[in-house]
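One chain comes next, on its own, written out as structure tokens in the form predicted in complex with the partner chain.
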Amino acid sequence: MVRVVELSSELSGKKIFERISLEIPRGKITAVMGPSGTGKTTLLRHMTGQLHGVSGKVWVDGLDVAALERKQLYALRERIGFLFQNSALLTDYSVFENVAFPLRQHTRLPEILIRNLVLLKLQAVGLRGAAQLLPSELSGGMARRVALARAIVFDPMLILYDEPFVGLDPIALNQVLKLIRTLNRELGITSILVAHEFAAVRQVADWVHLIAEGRCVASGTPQQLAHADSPWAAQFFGGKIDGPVPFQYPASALDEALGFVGPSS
């Protein structure tokens, strides 16, 4: 479904990816994991054509995303659901209108059908009662779930979830997990899941890519990765502080920055 080939990319001069390649199989749930700031969100933005790499290609459903014309790109995006890491709800519209937004823009469905579809999706995330609230009246976790409902309202062919589990209580978490699984198993929707919670990910994901330092450092089923002897996987899933994965954003040595040692003579 999605094929990233030798993609290199930079953001304001900073290298994010260095010839990264990975594949997302059709009809499966694939998790993309990796330390904070490695570029998981950036990778998703490449898939939706919001960013273009310096070299390499991204194929989505057989289309070279970077080469698409505006019209074709928008046609492709209509078939992709995207859950923003920060929800990005439209603050002027009620919860109901937020979820209805893609339907209203791209279909001419009668009002009653839109109403039913939206209420069903809101029911699925447990927020049917909040339909008339404004986004500013929601908690962080509720906003996540509204954004999720909006991402899936169109029953797209591909859904990109950027951290769907953040801010959810255990009950809502299970509910969302179930939802992601149902959408995939019953409607065959290909799903890409960016998340940090390995415990949650291993319940739903068919496949996991671990990216770090601009490359895909390990891939496999959750079970394989959990017991892999790759130092990256071992450190990341074990949550160890020491290892090849840096915790610090690249910077000069700490003692130097704090002024304990003069700049290297």
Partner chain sequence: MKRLNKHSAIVDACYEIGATGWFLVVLLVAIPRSLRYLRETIRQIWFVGAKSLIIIMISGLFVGMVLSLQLYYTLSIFGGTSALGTVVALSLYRELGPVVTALLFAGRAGTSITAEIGLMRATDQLSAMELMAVDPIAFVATPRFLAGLISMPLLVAVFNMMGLFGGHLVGVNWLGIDNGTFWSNMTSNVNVWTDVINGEWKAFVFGAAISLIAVFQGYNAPPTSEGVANATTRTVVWASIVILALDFVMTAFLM
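Please read all numbers here as calculations on a predicted model, not as lab measurements. Numbering follows the first chain given and starts at 1. The term rigid core refers to the maximal set of C-alpha atoms that superpose within 1.5 Å between the two forms. First, how it differs from the form predicted on its own.
- In a two-body description of the motion between these two forms, residues are grouped by which rigid part superposes their C-alpha better; on this basis E137 and S219 lie in different groups.
- The interdomain rotation between these two forms, with the chain split into two rigid parts and fitted on C-alpha atoms, amounts to 17°.
In place of the form predicted in complex with the partner chain, output the structure of the form predicted on its own.
Shown below: the chain alone.
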């Protein structure tokens, strides 16, 4: 579904990717993991054409994203669902209107059809009874499920999940995990998860890419990476304080910073 080929990218003058390459298999759930600040969300923005690389290619469903004209890019985006990091629900809209929003913006469907589509998607995430609630009346897990209903309202070929497990209690986490698995299986969707919680990822992902220092440093099934020899995998999945990602940010010697002067000779 997605091929990233030797992508190099910069953001605000900072190098993010250095000829990174990876593939996302069609119909599977793939997790993209890595230390904070390594560009995981930035990679999703390349896939949706919000950013273009300095060099390299990003292909989605056989389309060179950077080469698409605006109309073609918008058409591609309508086939991609996006679950935002903090759900990003419209606070003054009801649950129903949040899910209906993309349909009202991008289609001219009759109201009865919009109503039926929205209720079907809310039923799929177990929240049809909450259709008239406001986002402020929802728990964190419920808000995440409403955002997921909105993400699938166009029956997308691909869903991008940006940190879908953050802030969820164990019950809500298991509900979201079940939804991701069920939707992927029943609708034949390709899913990409950006996440840090390896315990959750290993329950749902078919494949994992670990990225660091602008490249893909390890790939495999969750079981393979849990026992990989890679020092990156060992530190990231083992939770070690020091390793390829150092505890101390690069700095001058402490005695120099404190102005320490040693004994005179």
